[in-house]
Amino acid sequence: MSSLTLNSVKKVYPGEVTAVYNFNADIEDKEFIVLVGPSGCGKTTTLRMIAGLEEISDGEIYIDDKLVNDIPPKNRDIAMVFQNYALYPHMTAFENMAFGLKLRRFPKNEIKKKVHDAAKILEIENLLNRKPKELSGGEKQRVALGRAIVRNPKVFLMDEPLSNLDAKLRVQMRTEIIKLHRKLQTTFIYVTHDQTEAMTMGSRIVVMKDGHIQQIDTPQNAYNNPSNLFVASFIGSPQINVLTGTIIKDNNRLYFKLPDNTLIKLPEDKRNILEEQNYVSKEVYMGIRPECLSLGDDNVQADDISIVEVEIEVKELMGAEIYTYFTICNEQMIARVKSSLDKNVGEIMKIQIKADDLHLFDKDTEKTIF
C-alpha cells in the first residue's frame, strides 16, 4: 500500500506569502496523480512539502495512513525526480543509479542486480558505463528515473521531468513513464504546467490556480465539466473560445444575446438552471471549445443549432487540421476544422454553433453553471 492524504495542508513563506492554501486530497494506492497549473500557482511548493524539502506551515500529510510531518525527507519512503536530472558529472549512469543504495549500505550484489533491472525497464542497459555529459537529454532523464525505481519506494515523486526536453522526445518520454507505472504498480504523483502531459498521463487531475485547488477529477471530467472558467480555459488546446454576453427569453426559448445582437440558441433542457437560478437578464460568460465549431450552412434548420458568419483573419495548417482565427463581438475566435474544408484568408465562413457544446459561467464568480 501507498496511499497519501493532505489535510487542509498549507504553506506561509516569511513576510505572509502564501504559497499553497488548505490543500485538500486522498490519493489512492497505485494512483498517477498529476498537479498542473501556471507558474507560481503552488504545485511543486506542495510536492516538497510531500517529499520533506519543505516544511509545511499547517494541515497534516499522512503516508499509508501514517504521519509524516516531522519525519525526515530519507524515512518517507519516497523517491523524487527532478527537473534538472540532478545526475552527478563525475559519476557513471550505473553509479549514479547506485549512489543512494550505496549510502544505506546494500550488498554490492544487491546494488548491482537492482541498477540492471531498473537499466532492463528503462532500456539504458547500454548506457551504464557512460558519464552524463556522454548521455542525451532523454538519456539522463531515464537515468534519473532509474536511479528512483532501484530504491522501490512507496511514492514516485516527479518536478517537471520533461520540461528541458525538445517536443519530440518529450512526447516519448511521456509515454515511456507511462508504461513505467504500469509496469512498477507504485503510485506516481507528477508536476507540470502543461496541460497536455496532465490529460494524457494522470487517472486524475489536480488543477491549481493562486495556491487553491480549482478541480480533482479525471482528465476527461475535467475537459467536458470544468468547475469554473480557468479550468475550462486551461485545460483543453487550443484554448475555449469565450465570449461576454446576456441571457434573453424569446418566443419562449432561451438565447445568449451577444453585444451585436446575434442570438446563440441555448439548450432547452437547461432552461430550469438559468429560470430558478435567476440567470434570464444577466450578463455570463459563454465558452465553447474549438473543436466543437464547425462550417456551417444557410440550409440548417436544426433546432439546436445557430449560424454565426465570420471573416477567417489567419489560419494555421496542423495536417489533418486548420486553425482557423476569425473575430466575434471583438474578441479572438478559433475553430478547428478538417483541412478539406479548407478556406482562404478573407472568405466568409459560416460558423455552426450547437446549443449542447456550450458552457455558461457565472460573470461575477466564473463558477459554472452549466
Partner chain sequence: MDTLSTINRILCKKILLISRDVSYAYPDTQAIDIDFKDLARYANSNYRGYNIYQISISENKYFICIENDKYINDKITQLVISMIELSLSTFEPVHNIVYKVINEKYTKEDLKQFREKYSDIIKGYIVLIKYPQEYKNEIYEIIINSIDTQLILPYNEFFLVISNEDNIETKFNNISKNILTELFYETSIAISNKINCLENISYNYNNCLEVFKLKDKFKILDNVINYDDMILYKIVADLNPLIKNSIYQKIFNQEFNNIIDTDIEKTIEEFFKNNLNLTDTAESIFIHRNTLLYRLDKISTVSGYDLRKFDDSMIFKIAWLIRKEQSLPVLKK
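Take the two forms, superpose them, and find the largest set of C-alpha atoms that agree within 1.5 Å; that set is the rigid core. Numbering follows the first chain given and starts at 1. All values reported here derive from a predicted model rather than from experimental measurement. What changes on going to the form predicted in complex with its partner chain:
- After superposition on the rigid core, the Cα of Met158 moves by less than 2 Å between these two forms.
- After superposing the rigid core, the Cα of Ser227 is displaced by less than 2 Å between these two forms.
- Core-superposed comparison between these two forms: the C-alpha position of His90 differs by no less than 2 Å.
Same protein, different condition: the form predicted on its own was shown, now please give the form predicted in complex with its partner chain.
This part shows the chain on its own.
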C-alpha cells in the first residue's frame, strides 16, 4: 500500500509569495499521477513538498495514512528521478545502481539481488558491466531509473525526467516509464510541462496554473470535459480553437453569434443550462477542438450542424490528416481534416461544426458552462 493524501497544502515563500494554494488530492495506491502546467504553476514545488525538500507552509501530507509533514525526506520511503541524471563516470552500470545501497550499508548479497532484479525489470541486464560513456542516452536514463528502483520506495517522484532527451528518445522513454509503472505496481507522481506526456502517461492528471489546481481528472475526461478555458486550451494538441461571441435566441433556437453575424447552432439539450443561468444575450467564449471541425458537406442538413465558409491560409500535411489554418473574426483557427482534402491555399473551404462538439465558457470566470 502506498497511497498519498495532500490536505490543503500551501507553500508561501518569504515576501508573502504564494507558490501553491490549498492543494487537495487523494492519490491511490499504484496510481500514476501527472502534475502538469506551465512554468511557475507550482507543480515542482508540490513535488518537492511531497519529497520533504520544501517545507510546507500549511496543510498536511500523508503517505499511507501517516502524517509526514515533519518526517525528513530520507525517512519518507520515496525515490526521486530528476531531469538531468548524473551517473558516476568511473562506475559500471551495476555499481551506479548499487551505490545508493552501499551508502546505506546494505549487505553485499542484498545489493546484488536488488540490482539484478531492477536490471531485469529495466531490461538492462546485459549492460551492467558497462560504464556510462559506453551507454546510449536511453540506456543511461534506464540506469538512472534503476538507481531509484533498487530502493524499492513506496512512491516514485519524477521531476521532468525526460526533458533533456531528444524528441525521439523522449517518446521511447515515455513508453518505458509506463511499462515500468505497470511492472513495479507502485505509486508514481510525475511532473511535466508537456501535456502530451501528461495525457499519454497519467492514470489521472492534475492540471495546475498559478499555484492553483484547475482540474484533477483522467486525461480523457480533462480533454472532453475541461473545467475551464485554461484546461481546455492547455490540454490537446493542436490547441482548442476559441472564439468570442454572443448567445442569441432566434426562432426559438439558441445560437452562438460571431461578431460578423455568423450563427452557429448550439445543442438543444443544453438550452436549459443557458436559459436558467441567464446566458442568453451575453458574451461567452466558444471552444471547439480542431478534430471536430470537419469538411463541410452540402448534402448534410442535420439540425445540429452549422456550415461555415473559410479561406485556407496554410495547409500542413501530417500524413493521415491535414492541418488547415484559417481565420474567423480575426481569430486564428485550425482544423484537422482528412488528407483527401483537395482544396489549396487561398481557396474557400466549407467546414461543419456539430453543436454537440462545442464547449462554452463564461466570459468573466472562464469556467465551463458546458
